[in-house]
Structure formats: structure tokens, C-alpha cells
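First comes one chain, alone, set out as C-alpha cells in the form predicted alone.
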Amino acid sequence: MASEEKRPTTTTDSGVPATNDERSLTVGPQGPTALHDHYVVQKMQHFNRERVPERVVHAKGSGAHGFFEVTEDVSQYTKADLFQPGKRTPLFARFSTVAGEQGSPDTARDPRGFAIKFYTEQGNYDLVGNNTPVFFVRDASKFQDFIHSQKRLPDTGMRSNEMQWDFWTLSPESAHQVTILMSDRGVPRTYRHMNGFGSHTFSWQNAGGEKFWIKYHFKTVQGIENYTEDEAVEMASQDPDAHRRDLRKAIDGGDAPEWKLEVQVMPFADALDYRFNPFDLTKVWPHSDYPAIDVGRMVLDRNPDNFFAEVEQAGFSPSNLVPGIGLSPDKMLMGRIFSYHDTHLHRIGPNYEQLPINSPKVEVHSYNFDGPMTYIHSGDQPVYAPNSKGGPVADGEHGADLGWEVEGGELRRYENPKHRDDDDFGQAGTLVREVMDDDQRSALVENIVGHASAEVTEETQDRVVAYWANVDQEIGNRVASGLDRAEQATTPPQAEVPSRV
């Protein structure tokens, strides 16, 4: 029997055999515990530190291992190894809510993070996106303020719908994302039944040096399924870990979820005079202008063996790019290049990329060395560059830098570059009028009214009505009626919605 088998001896973290698992060293049966009982003290010390600081954003998440397989030939657009015909690349994906803390329910109305770490033969490539193709703001200077508006008030420690609507209505560029958030798509039924997007505009370069602007779209093969608001609230009370449980159960049961990757491709020159700013994160590219091209499929077929080591310690950063893939003049993307890596340095340490879940599958030759928790050491290799001692040298030809031309100009804080059809409410209105059906529009209004009725001031409600009237006149009228603010139902000019410029 298992109880009769010889069991391993408990040890300290240094491998020294422990004397007892259950009793402290005390001065007599009733005496005080001795401070030099290092085994008990070290158990307490480790327990006190066994949780790293939770993520400020995307704290509640789940993840799984899998692979990406290229099924089409897109080599005419990129030389990136992972996108070459027939290539199969291992990966780790993490899904999450955005605003909620670790203990928050999976079914909260919130965007969902959609992050992928590709372990390519050219190093790790991280694609850090969401389940929506747009975002609330277009400039990284407003990102922290947006997140603060979704978190908790400093005096009461509670979240505030007033705070959210105050920020949204003072930030007209949020309209497209808020329309998605307040629609049926605001609460996916599972992680498996939602799409994923790179959201930002990125750049690709082929082997001949030709460059393209691109957008990533991961389309769920399982189909889109969402909760209604009532279903989401009920599920939150029944099982706050519903999405986490569903993903693990599906994979354990052999029902590996799958997504089809498509990309939109824009020639580099088109961006200059396109009808709206193609690098604006609050906008989508119409498929009628740039049709989606099939690339391959992502399959998640293995659950983590250790949730903390793999899901919690996973660190993603859009600065992790491989040759053939680059950035764009998207101001939010520029900010994320610094922010993501920096937060991991704080949260899980300066050597977080040495952790197994983050470690690339290729050799690392870096002049970064030492620091807390390092276990990959340079030995007798030089730790400076340039050197004449055989240390690694940079490769300008095969490196991952991919740039674009920038017009000369004065260094200052510019507004979003203006293109012919730029505005904040147009695409949100198109989504309401041309994509949603009557039932979805009704659900949108019901969700808006319910959310904006909860401890939201009349002054802010007036701005909520004006905000939605700018999106669509009929929706504005219905929101006004639902909030009993009918006198505000006429569409004001966009400029009359308060905004910071």
C-alpha cells in the first residue's frame, strides 16, 4: 500500500533534513518558541512572500500551452520564421479580465486580455492583445488614468460607475470600445468562445526588404458565445472561476480550443493619406478596404502543471519582437513597449526571463548579468561590449529592428494626426447601426442604462446621454428615456461633449 512505501524525507530549501513537520522548538512544553528554530521561521518567511504582487492590470487570468501552425503562405509579407509555410511553433497563451483583482469573478463586464508567447527559433515573440480590436484611449499618457477610473476609489475602497462614466464621457475616443463593452460582447461565455486581436497596427518585412502594416485577428473556431448581463451576474455567484474552470476542463477532456489567425495587410505607402489615421487604436480597418488573409491556426492542448509557475509568473511584453516583425507609430503601442517589461521587473524580478515559462528555446547571449534570483551566469565570458575577448556581437542584418520614415518637426505634444475621415464616434455608430441587430441594440441600451443608473450623478448622466447621442441618435434617445433624462436627447455637436485636448 502507498502508506507503507518509503516516503522522501522533508528538507529545508537548502536540502537539509527537517527534524519535525508539525512541532516547533520550544522551551518546555508550554514555553516560548525559540527564534533559532530556523525551519519554522523560514517556513513562515517563505509563506509571507509566496505571492508576488498581482498584476496592476489583467490580474485574474488563466493560461494554457499549445502551438501555432502556419497553413498558408504569407512569406511575401514577412520573413519572420514562425510565419513561414508549414512552420509549427510552441506557445503559451494567457487570457484575463482587465480591471478586476485576483478574486474577482470571471464573468465581470470587462474586456479580456489575449496574450501569446511564441517560442520561436529566432527568440520569443510576444503578442499582447485583447478580445476587442480597439481600445478606450489612443495615447499612453491617458492609460494610467483610464485604469485608475476602472479600479477603486481611494477614500471608500470601492469601484464606482460614476468614475467610469466620468472618464468615458470626457474621453470621446472611448466610444467605440465602450460600445463593444456594453454590448453582448462585453461578457464572453468562455475564453474559448471569443476572438482575439493584436489590436495595434504592427509592421512586417519580407526577405526582400519590403514593408507592410498589418493587424492580427484570431477567430475562434468554437464560435462566438456571450452571456447576457443577468446570466453573467448569476454565474458570478455560482462560480467566480467559470472561465478558468471551463478552459482547463475542455483541454483535460481532449476538446482542445482552436483559433484561426487572419491578418489585414496595408501597403506602407497607403498609411500616409488613408482616410483616417491607421495607427489610431480606437479605430478598425474596414475589411472592404483591406480584406483578411488566412495565416494559420492556434491550438491549446496542454494545461499548466503549476498555475503559479506558469500562469502567474508568465511575463509578456510587446517589446519582444523577432526579425520580420516590427512596431508602428501607434502612440499606445509606443508606451506599452516600456510599460510591460518594466512592470515585470517590479513584479517578478530583473531576471524574470530566466524563469522556465518565459525562457526562450534558443541560446541567450546577453551582457545583462547578476541581479536577484539569477541562475544563468556568464562564467568567464566578458560582461561588456565592445570587447576583444570573444563576447557576442550584434547583427545589424538579421536583427529585429524595423522602422519607418518620420517627418521632421518640432518636439512637442501633438494631437492625433488628422486624416480626412477622423472622428471619435463614427465607427461606434456604424457598429450600432450596421452590425448589431434589434435585439443586440436593445441589450446595449439595457446594459448602458443599468450601469449608468448605479450611483451615477445626474450631471454625469447628462453627459452619458450626449455621449450616446453622438454614437447614434436613436440609442441616445433610448438611453435618455431609460435614465429619465429625456430633455437631453438631442444630438449635441461632438465638441460640446467635454474633452481634454
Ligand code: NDP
Given for the second form:
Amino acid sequence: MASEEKRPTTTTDSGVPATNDERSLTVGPQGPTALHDHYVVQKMQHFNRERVPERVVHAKGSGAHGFFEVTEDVSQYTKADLFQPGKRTPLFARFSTVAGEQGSPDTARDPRGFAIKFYTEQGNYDLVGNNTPVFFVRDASKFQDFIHSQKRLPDTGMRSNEMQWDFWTLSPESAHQVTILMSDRGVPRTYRHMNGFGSHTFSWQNAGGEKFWIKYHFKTVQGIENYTEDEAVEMASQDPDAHRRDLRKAIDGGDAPEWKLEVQVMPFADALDYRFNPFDLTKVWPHSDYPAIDVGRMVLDRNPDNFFAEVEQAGFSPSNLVPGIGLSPDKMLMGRIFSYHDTHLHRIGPNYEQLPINSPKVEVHSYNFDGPMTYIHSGDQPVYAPNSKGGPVADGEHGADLGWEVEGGELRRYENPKHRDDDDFGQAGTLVREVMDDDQRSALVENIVGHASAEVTEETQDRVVAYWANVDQEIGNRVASGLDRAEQATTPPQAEVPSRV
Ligand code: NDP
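Cool, the form predicted alone is there; where's the form predicted in complex with the ligand?
What follows is the whole complex; the chain from before opens it.
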């Protein structure tokens, strides 16, 4: 802020000095306001346009700048420049809740977005994941319905636990993610105290052309810390921006948060008969099958200077891939490849990638031109390809396409192929029985019962009980007694249960 003596003169957006900051032009002290008071008119006009549509999902978020540093040698798996030994790459990370709007409390029970934009020397690489290794659905055609069930009813404009449990219990593939959501990890204490995951399976390719399937895990160095449900509810009223404030203060105070990146690596050929479908977003790869391999560390050490310009206008897209990194046949990932860029075109505008927060740190030579708010111009570059005028030419050898073999087949709406150990409840059951301790199981039951008690019909509650009995019989029994549905749950005929797949 400039000192009192040196304060600059207010100007219009065209840079012309303004004569008054506080008074409209009127004909006499009580007279009508003059329409030609363009200074005040333009203030109003700009104010009316000072929001962009909030994100449909992940609307409430916070971000920070930092870097990724490679501490190990994973060049045997990928040729991507940002993962070469010793490399340091600047990045911007954004964390968020999923369902709430911009003003919603940070401590809602919800997965957290964990999005990273790496400004690499090969263009931007965006890893747009969550703080959970899995997701609620495995096919992009169900995503919109799932999100609608988490948002608001069309008539009352209110959120509805009935709607959430109705969708979840009719979508048994959600059980793994809902188990994590209802566990003590469903409300992280801060953004610094949670892990991050790429969640999907991606592919890597090394300099020799060999390909691997990859899972990314960012492990918090701060340690996992969570809020109990009661603490979360209290914090929601005490400080709805608790996580935003915590991240900002920690970085301002020199306490830069850090995450260690580990990857799980699966040889390409293993995917075919691995016991779980490795491209199913509702499943993890157990560490005993594919152990974690260290890669490097992510540090966030600089706060944004302007929230709107850097956090709100940041546009992440999983379609931003660099040579050496590719996709996989995960059907949710396929959908997201289209959806993220598309939403930013609508939300920010067709040239959102020219904004400093989104702009790569390498030269851009694309054949996309003009449109609203273009300010990076191509000079006299030819506007079409092919051309004989010296315009850019694509590089098939070093470009970013990375494919996999696909068997020919009929064009149809297929279910995800099932592998030997695939079912919707198994991995959720493993988490409950083999990873959680007694206290965590009790917190899980308490959170489920609390959530499914609030304006949820008895018919849906019976399905909730059956859903949890499929995850784990003991948890199902405890949920039944917590919801006062024990008699109904054990007396045939049972409420209709989505069948075990
Ligand atoms: P491991 O014991 O090797 O891994 C268990 C993992 O569970 C650890 O990464 C741990 O994270 C994490 N974890 C602990 N409590 C919770 C919780 N409440 N919610 C979510 N994650 C939690 O076992 P497996 O690899 O064989 O996996 C067993 C089960 O663990 C899986 O079915 C899955 O539900 C869960 N899990 C597995 C992951 C994987 O990639 N294999 C990743 C995350 C969860 P931390 O080290 O940070 O404590």
C-alpha cells in the first residue's frame, strides 16, 4: 500500500484521472443523476460483472505456489522431464471441498480436491486428483447424477441426506469411497494434514519406449490429522474459512507444507489378468501387490498475491499431459479429459490458458486463434496447417500421445470388465477390518448413523443397513441398531438390497 504522500490518482480503467471517488454527477444537489457520468456508470457495470460462474464442483478452494523436486531416480519408468533425477519444477496447487458453494464451510464432510499444475519445460502437466485414492462411481455417465445427489433439491433449494443415501445405496460401487468419507478421514483438520492421490491409473513411458501403469500418492509430511464430526460442525460456525486461513498463515509464517510423492508401478502386461481391474476408479492396488516407490517432494512456499486471479481463475485439466505421461482406459478419466477444459471455456473463457496462472512457461505455437480477450498474438504466423510458410509442425516422435492396445469390438455400452477379485464391497471391507482400529470403526458407525438419521426415510435407512452389512456384517449390525432398524434388518423379507456385483 502506497504511503499517504505518494497515493496514486484514481483513474478509469482507461487510465484517465477520475475527479471524485464518492459523488455522482447530478443536476443540482437533489437533481437527477446524469447518465453520462461514465465514471460511476462504469463502476456499476464492472461490479455487475465481477464474478465468473463458480465451479459446479470444487467451488470452495484455496491454493498456493511451490515446487516439485525429484529426490530419487525413476527414469527407468518415465522420460517425462519433470520426473528426471534432481529436477525442480514450479507448480501451483489448489485444494477444495467438492459439493459446497463458494461460501460453504471448509470443514464439511466431503472429499477434498487435490489439484496440481506443474509448469514443466515440456508444457503444463496437470494432476487433478482428490485426497482419496478412489471415487464414488466408475463411469463418467454417472458423474452428473452423483453430483446432483450431493447438491440441492430443485424445489426447496436444500441439500438432502435422503438423496445422498438413495444414490449411494443404489450405486454399490460407491461403498469404498463412502467408507472413507464416513471414516475419521472424511474431515481433514487442515489441507496440510491430508494425503493426495492422482486416484486414476495413468501411464508412464521411459526413454526406451517401455510403458507402465502408474498410481500417484502424495503423503503429507505434516502427518494425518482429522476433525471429529462435532469439532467439524463447531468449526463450520466458528470459522467457515478455517482451511483457507490455516494454509495462508502457515505459508506466511514460513511453515511451508510438504508432501512426499510415491508411485505404484504396474508393468503394462500385468493389467490383463491382475486380480482387480486396474482401471476401475473405485479400487486401489493393494501395497502388497505393488509397493510404493519414492519419487520426490512437493513444497508449497508462496501464497497467491490475488485470490481471484490465481485461485479462482486457475483452470486445471487432466488433459494437460506431457511426453512420457499418458492416460489409461479408466472410463471416469476419459470423461474428465473432455469435461475440465470444457468447463473452463465456459467459466473463464476460450482463452483462459493465456492468463498468467494457467499460462505455460514455454512458448505456445498452436493453431487456435483469436476469440474473446486474446492478448497473446502470433504475429504473422500462418493460421492453418499444413502450410509452406514456416509455421509450426507437429512432432510425432516426441509428442505427448501415449496409447494402449484395444481389442476390436462392437460399439456398445459395456459394464467395466470384472477381474477375479472384483466386487463392490470387498476393498471397503478390507479397510474396515484390516486397516481401521476399534476407535476408527466406532467413529465410522457414529458418522454413518448421524448422517443417515437426518431426514432419511425408513425405506432408505433399510437400504443403508443392507449396504453396510455388505461392506461388513458387524458394521451393518451396529448401523442397524443405531438407526433403530435392527428388527427390520434381520426379519425376512429384507428391504431390497442392491445385489453384490
Ligand atoms: P496397506 O496397509 O498397505 O495400506 C493401507 C492404507 O490405508 C494406507 O495408505 C493408509 O494411509 C490408509 N488409511 C488408513 N486409514 C484410512 C482411512 N480411514 N481411509 C482411507 N485410507 C486409510 O493396505 P493395502 O494397500 O492392502 O490396502 C488396504 C485398504 O487400505 C484398501 O482396501 C483401501 O481401502 C485402503 N487404502 C489403500 C491404499 C492403496 O493405495 N493401497 C491407499 C489408501 C487407502 P496412511 O499411510 O496415510 O496412514
